[in-house]
Protein chains: 2
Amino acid sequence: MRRAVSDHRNQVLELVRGAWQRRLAGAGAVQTVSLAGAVQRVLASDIAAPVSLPPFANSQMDGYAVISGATGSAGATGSTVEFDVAPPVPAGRAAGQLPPGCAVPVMTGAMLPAGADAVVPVEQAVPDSFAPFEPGRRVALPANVPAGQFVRAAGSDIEAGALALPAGTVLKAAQLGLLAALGIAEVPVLPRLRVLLLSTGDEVVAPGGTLGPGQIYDANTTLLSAALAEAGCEVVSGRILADAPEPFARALAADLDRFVPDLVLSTGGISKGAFEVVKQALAGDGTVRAAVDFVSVAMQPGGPQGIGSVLGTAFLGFPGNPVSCLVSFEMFLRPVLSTVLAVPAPRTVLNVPLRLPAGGTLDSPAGIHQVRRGWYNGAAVLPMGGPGSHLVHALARSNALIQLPEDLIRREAGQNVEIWLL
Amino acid sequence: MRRAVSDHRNQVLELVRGAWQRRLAGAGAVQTVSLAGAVQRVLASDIAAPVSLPPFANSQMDGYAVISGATGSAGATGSTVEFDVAPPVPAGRAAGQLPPGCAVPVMTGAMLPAGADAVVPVEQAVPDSFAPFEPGRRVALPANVPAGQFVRAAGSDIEAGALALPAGTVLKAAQLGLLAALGIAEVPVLPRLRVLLLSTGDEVVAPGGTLGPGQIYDANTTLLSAALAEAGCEVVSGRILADAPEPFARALAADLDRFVPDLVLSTGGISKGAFEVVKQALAGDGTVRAAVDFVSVAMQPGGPQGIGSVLGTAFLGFPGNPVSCLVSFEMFLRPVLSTVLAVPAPRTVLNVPLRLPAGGTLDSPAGIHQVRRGWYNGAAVLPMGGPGSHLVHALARSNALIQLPEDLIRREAGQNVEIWLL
């Protein structure tokens, strides 16, 4: 009995949510990091503003700070009013009291002198540019300036004590900029999910090694390490384990002790063949305390899946082909990470026309959710390679996954398909 | 005379392209990095496949490898043919010659014995499961198996010597997985753009410090460092320089010597006020050999912009407000980095309805490209805060930039606007 893609994703959701809650309940889960180290991290608690923004009333323009009332009363001749020009307020200094009858030159962002409640832009003054301060200078400004004109009131962006950012906020440039503006140099962030990555197979050789007959290079460790890193996880180890149940189980138990991961992710060894190391090692033969279901999901590629726990740690088993691994990651683990951990951002989903040779079709077995790889050129998507799970070069030339759900058995050229942008 | 946004972006494009070409022409521009260190880097040269993928013909199923011709000739009784079961091919070992009259158990991915040209899935065999090898076992397989059935031919994904990935490819999980599958452990990648980041102003204090009267915290270094890092640049230094032309010019010259950046990016000090340190220092007074245009772009916020070179290094000057900095980065620098360096990926652009109180409008001055910040909830975008460039808290609660181009002076609730997803 095959399991639906959505059902399996829900089970992965429960698994990862449980692992994450155990991690958060553990000691030292929340980390305090500098702003520079907090890019793409998730805020662990609400942050209240320690100061108001702006911290003080300041000018929105280069101009003259005045008491608005003074522009509508004594000294008005026609449409302008004359003021003595007081010394300017230097940036970064306290502004004193506005001297009576004076206008004070202020640059954008400078603190308003006490008493001033409006700014007249220098372009509206006569003369319409600043000159070095000297006693006796006068300036003519428009009459009847409204109170508050070109003034940024203290706290008009946020008041001290107000919620600046809620827990769960993903910290990107704007959010980190706000924290810096508030004077906050370090923030509490949620930990990264720790993933122990295991490849299996006597036939796999690490890149850089030499292939013997019948051997292939291990693509999965590299592929999934990169995918997990891009998704904000911490890969605590990625290695190839021997393709026999006993040594596999021993090495896994040792790695669990050493790395204390939140999640174990293995590749390969879970299918229906005669030599399926992960399945054999975790089948509950007493070597390892494990409760893993080996199931068949109605998905192609990536049908065989393992899910459960090993020695109390959450466990996912992906199939051994690199394309199956990537599809399994994108269909099951990545969306769940987005939901549970707030990072990574979900994939962009589009409905776009299918590009095929005239009369061509894209066919998918009934009852199977087929995931094809394709190249989206901004207007339409062209399938790359066939459905085969060994086509890693075709995958590498793709920038999208084409979704052909269970009830969709054929799409023709020009018909719309759902794609997920990689 | 205000400059159009697109004209300024084109000038930034020329500036960054020139800086990048000088960098690439320099010694040691191309770096060789491990696959684990190559995530989101850009391939510096074409990569040819050193081996074929798959390296050898292998089975697509768990089943029996046979000579297809043998299933259509002698030994056929009705719809099936009987074979002796030969010892299985262990994973990672060379498969020998297929013995005459035999079928060889093969697991998915295992090398086909020499002579075999087809695989019969175990489900179609009688018996339909594998048993441990012993001499004398027989298996009945369907007659007339077509040649090539369930065989992945050597080189069917990519042939040795063919182009695996072209120069300029952005290396993500799938591309790195392909390189690993090809046995390649290190790749030549393009360098990161080195950016020297400078904040100016006597009024700015680094986060964590104590504010005096009239002072504010420096948000720009944090905000732009994060934005540049997310965009794949290397920020070689980010510091606050004194707000006087002479010390600013001296410190800048020293930093250029020390860090040898590709691009200098300053914030603040380029407007029309009486104290504009960047403008004064780089106005060609002899202190620093500079050729910088200080221009006014028809954009709000972010109108004042500086562009040119300082001591032969490309220079951009953004205005001093954090919101203006982010908007300047997103409108000018980030799209240019995407074009010239291939990373980051361009922002997703959507046309979505505007969410406003009933009867509300979003107004933009004629002839000015206004960039508002907003929250896109998946269906519509709600403006956050007003147009003011000091509203960094409103920016931090936004996930989109709302574009109101020069000729657009009003949008009403429910009308569509273009947004860029942050």
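Numbering follows the first chain given and starts at 1. Predicted model, so just to flag it, every value in this text is computed and none were measured. By rigid core we mean the largest C-alpha set that fits within 1.5 Å across both forms. What changes on going to the form predicted on its own:
With the core held fixed, Gly214 shows a CA shift below 2 Å between the two forms.
Core-superposed comparison between the two forms: the CA of Phe259 stays below a 2 Å shift. The two rigid parts differ in orientation between the two forms, with the smaller turned by 11° against the larger.
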Contents of the next structure:
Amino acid sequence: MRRAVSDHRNQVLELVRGAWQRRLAGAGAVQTVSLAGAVQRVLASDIAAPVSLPPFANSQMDGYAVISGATGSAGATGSTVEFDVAPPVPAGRAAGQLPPGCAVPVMTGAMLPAGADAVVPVEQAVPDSFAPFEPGRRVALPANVPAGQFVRAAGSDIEAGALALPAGTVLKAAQLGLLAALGIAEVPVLPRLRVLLLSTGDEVVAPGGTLGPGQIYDANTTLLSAALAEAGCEVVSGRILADAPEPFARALAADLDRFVPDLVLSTGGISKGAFEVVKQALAGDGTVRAAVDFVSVAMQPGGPQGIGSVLGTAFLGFPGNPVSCLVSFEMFLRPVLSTVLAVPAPRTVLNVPLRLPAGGTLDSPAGIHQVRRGWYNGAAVLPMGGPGSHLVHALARSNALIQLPEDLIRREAGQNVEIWLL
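If the structure you just shared is the form predicted together with another copy of the chain, then what does the corresponding form predicted on its own look like?
Keep in mind that what follows is only the chain, not its partners or any molecules around it.
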């Protein structure tokens, strides 16, 4: 019996949740990092504002700081009031007290003089431009300036002691900018999920190597390393292991001891072929202590899957074809990471028309959840390549996954399909 996609995702959820809880219960569950190192990290504890923002009342405009009450009464609409011009206040300087009967030139962001409660933009003044300060210079400003005009009050953004960011916040540009504005240089964050990534196969060669007969370059390690990094995980190691059960088991045990990952993710060697090294090494014959189920999920590509534990560490096995790898990651691991770790953000899901040649159809096997690659142009989605799990070029040209659930066997041009934006 093939396992439903939703059932397998739920099993992956429980596996990763357990691994994450063990990580949080261990040493080093909270890390203190610089703001530069906190991008896409999850805040481990509440952060209170150590200072107010703004820390002082300041000007929102280049203009003149005044006492609003000195600009006249409501009956003076349309008229102006003259003030002596005091020495200007540039940004970054103490403002002092507002002299009686004066207007003080202030630049945007400059501290308001004590007593001032409004700013008149220089464009509304006569003359309407600043001149070098000279004693005796005067300026005419509009009457009836309302209190608070173009003034950023101290603490109007956030007051000292107030909650700036709650625990669990994903730190992106805006949140890090707030912390920087508050003068905070380091923050406590939750750890990243540590992933040991293994590719298998005597036929695969690392990029840059020399191909022998029947060999291909390894795309899986690069593809999944990038996908995991984008999802906020820490790939502690990624390498190719040979297609021999005992060497594979020994290397895996050594890597587990060396890197202490939260999750092992392997690719290849889990299907029904004669040389399925991962299956053979983790079959429970005593070569390495493992409890792994190798199952068939009703999904194309990515039907063969492995799930369980190896030497007490959570284990997932993905198929060996590159597209199967990425589809497995997107369908099972990435959404689980979103749920358990709060990063990455869930994929955007849309229902959009299918773009096909006239009379064309998009067919899917009955009883199988097929995931096709496509290009979404903002209005409709065009399938890219066929359903094959080896079509890396088509994958690279895609920005969406087209979801064809197991009860949907055909879609025609113009009919809606569900897509996940990549």
